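For reference, the chain that follows is the form predicted on its own, supplied as C-alpha cells.
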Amino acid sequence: MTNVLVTGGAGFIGYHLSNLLLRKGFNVTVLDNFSDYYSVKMKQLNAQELEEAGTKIIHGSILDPESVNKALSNEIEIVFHFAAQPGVRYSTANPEKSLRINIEGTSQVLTICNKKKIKKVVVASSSSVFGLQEYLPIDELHPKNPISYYGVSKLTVEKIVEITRRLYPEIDISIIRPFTVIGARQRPDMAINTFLSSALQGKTINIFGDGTQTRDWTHVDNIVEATYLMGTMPNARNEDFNIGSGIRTSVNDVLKLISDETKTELKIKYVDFDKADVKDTLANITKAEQILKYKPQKSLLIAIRAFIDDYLKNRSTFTQ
C-alpha cells in the first residue's frame, strides 16, 4: 500500500481528497493546524471521520519544521499539498498572513520533501493567479496577472515550484489550479455555502456586483479525482493543470437553482463589486483531458444537492 500525506487534510478539498485516497487503498496521513479561520468544529468533524476510516491525523502547521518532518516520517511516497490560508477577500484584510502561510509554508514543505527524497508532490495553486481574464476559456498559457494578495501568494508558490524543479530534477512536482470548488463541507466564506446556508436560515444573501458575473463552478469530487490522477500518472510529471468543469454559470442563475432546490424565495441584496474579484472564469481543461484523461463527472446541481443534504445533517456543527 502506498503511503501518502495530505497537508490541510481536515479542510474542504483536503477532506474529500483524503476520503478518495482511502477508497483507493492508500495509507493516508493528514497534517492540519485546525486554524480558526472558519469553524474548527467542522474541521474536527472532518478529521474524526477520516480517523475512524483509518487516517493518521497530525495536528501541526506547515510553518513548523518539526510538524512537517513528523508528518513525512512514515515512509511517505506522495505528498498532496493543500494546506494554505485561503480567501481572496480575507487576503485583502490580512495580506501578511496570507503571504506568509502560503509562500513560506509551501517553501518549507518542498524543502523538507526534497531532504526526505519524496519523489512526487502535487501542489495546490489557484485560478486566482490569472487575474482579469484576457480570453475565455483560460488555458495554462494564459498570462498570470493576479489582482489579489491571495492570487499573488499562489503565483509565488508556482514560482517556488518552478525553481525547485530546476534545482532538484529528481523531485516531480505537479501543480493543480482549481476553479471555484463547490460541494459538501465547503468553507463558510465561499459563495455556494453563503448562498445556501443563508437561504436555509432565511437570511439575506449579499451579492457582490449585479450577479451577471460567471464562474466555472466545479464539484469537489471532480477536483480530487484530477488531483489523484496527477499524483499517480507518470505522464503528469512536472505538469501544471487548470481543473474545472469547462462550463460557466452566472451567479444569478446559481441563485435561481438554489431557490428551486430549497423551495424558498431568496432575500437578495446586491452590493458593490469587490475589486479583488474577477468578472468571469472558465477553465480550458483540454490539457487535463489529453494527459490525465480527466473528465468532470459531477455537475453544479449535484454539488448543490450534496451541500444541502450534508448541511441539514450537520447544521448544529456548521452554524457554530
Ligand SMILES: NC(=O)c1ccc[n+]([C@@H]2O[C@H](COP(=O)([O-])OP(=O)(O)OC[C@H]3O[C@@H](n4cnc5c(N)ncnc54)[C@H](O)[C@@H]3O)[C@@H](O)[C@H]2O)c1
Given for the second form:
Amino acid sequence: MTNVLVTGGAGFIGYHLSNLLLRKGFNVTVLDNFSDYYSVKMKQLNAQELEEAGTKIIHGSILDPESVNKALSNEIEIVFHFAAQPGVRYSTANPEKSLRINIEGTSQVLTICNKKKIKKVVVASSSSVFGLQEYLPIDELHPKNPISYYGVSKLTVEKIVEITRRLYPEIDISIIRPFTVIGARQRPDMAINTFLSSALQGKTINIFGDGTQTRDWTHVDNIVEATYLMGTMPNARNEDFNIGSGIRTSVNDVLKLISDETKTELKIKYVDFDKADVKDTLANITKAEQILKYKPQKSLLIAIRAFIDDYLKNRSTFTQ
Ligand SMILES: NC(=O)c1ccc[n+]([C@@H]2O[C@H](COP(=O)([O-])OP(=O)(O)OC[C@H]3O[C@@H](n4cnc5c(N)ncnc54)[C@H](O)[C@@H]3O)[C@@H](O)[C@H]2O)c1
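Return the structure block for the form predicted together with the named molecule; the form predicted on its own was the one displayed.
Below is the whole assembly, all chains and molecules, this chain first.
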C-alpha cells in the first residue's frame, strides 16, 4: 500500500481528498494544527471520521520542523500539501498571518520533503495568483498579478516550488490552482456557505457589489479527483494545472438557485464591492483535460444540494 501525507487534511478540501485517497486504497496520514480560523469542532469532526476510516492524524503545525519530520517519517511516497491560511478578505486584515503560514509553511514542507527524498508533492496554490483577469477563460499562461495578500502568498508559494524544482530536480512537484471550491463542509467564510447558511437560518445575506460578478464554482469532488490524478499520473511531473468546472455563474444566479433549493425568499443586502476581490473567474481546463484526462463530473447544483444535506445533518457543529 502506498503511504501518503495530506497536510491540512482536517480542513474542507483536505478532508474530501483524504477520503478519496482512502477509497483508492492508500495509507493516509494527516498533518493539521486544527487552526481556529473557523470552527475547530468542524475540523475535529472531519478528523474523527477520517481516523475511524483508518487515517493517522498528527496534530501539529507545518511551521514546526519536528511535526513535519514526524509526519514524513512513515515511508511517505506522495505528499499533498493543502495546509494553509486561506481567505482573501482575511488576508487584508491579517497579511502577516497569511504570508507567514503559506510561505514559510510551504518552504518548510518542501525542505523536509527534499531531505526525506519524497518522490512526489502536489502543492495547493490558488486562482487568486492571477488577480484581475486579462482574458477568460484563464489558462496556465495567464499573467499573474495578484490583488490580495493571500494571492501574493500563493504566488510566492509557486516561486518557491519553481526554485525547488530547479535546485533539486529529483523531486517532482506539481501545482494545483483550484477555482472557488464548493460542496459539503465548505469553509464558513466562503460565499456559498454564508449564502446557504443565512438562507437556512432566515438571515440577511450581504452581497459585495451588485451580484453580477461571476465565479467558476467547482464541486470539491472535481478538485480532489484532479489532485489525485496529479499525484499519481507520471505525465503530471512538475506540471501546473488550473482546475475548475470550466463554467462561470454569477452570484445573482447562484442566489436564485439557493432560493429554489431552500424554498425560501432570500433577504439580500448589496454592500460595497471588496477591493481584494476579482470581478470574474473562469478556468481554462484544456491542459488538465489533455494531460490528466480530467473531466469535471459534478455540477454547481449538486454541490449546493450536498452542502444543504450535510448542513442539515450537522447543523449544531457547523454553526459554532
Ligand atoms: N476552498 C477554496 O475555494 C480554495 C481555492 C483555491 C485554493 N485553495 C487552497 O486549498 C487549500 C485548502 O483550502 P480549504 O478551503 O480546504 O481551507 P481549510 O481552512 O478548510 O483547510 C486548511 C487546513 O489547514 C490547516 N492549517 C492551517 N494552518 C496550519 C498550520 N500552520 N499547520 C498545519 N495545518 C494548518 C487548517 O487547520 C485547516 O484544516 C489551501 O491551501 C487553500 O489556499 C482553496
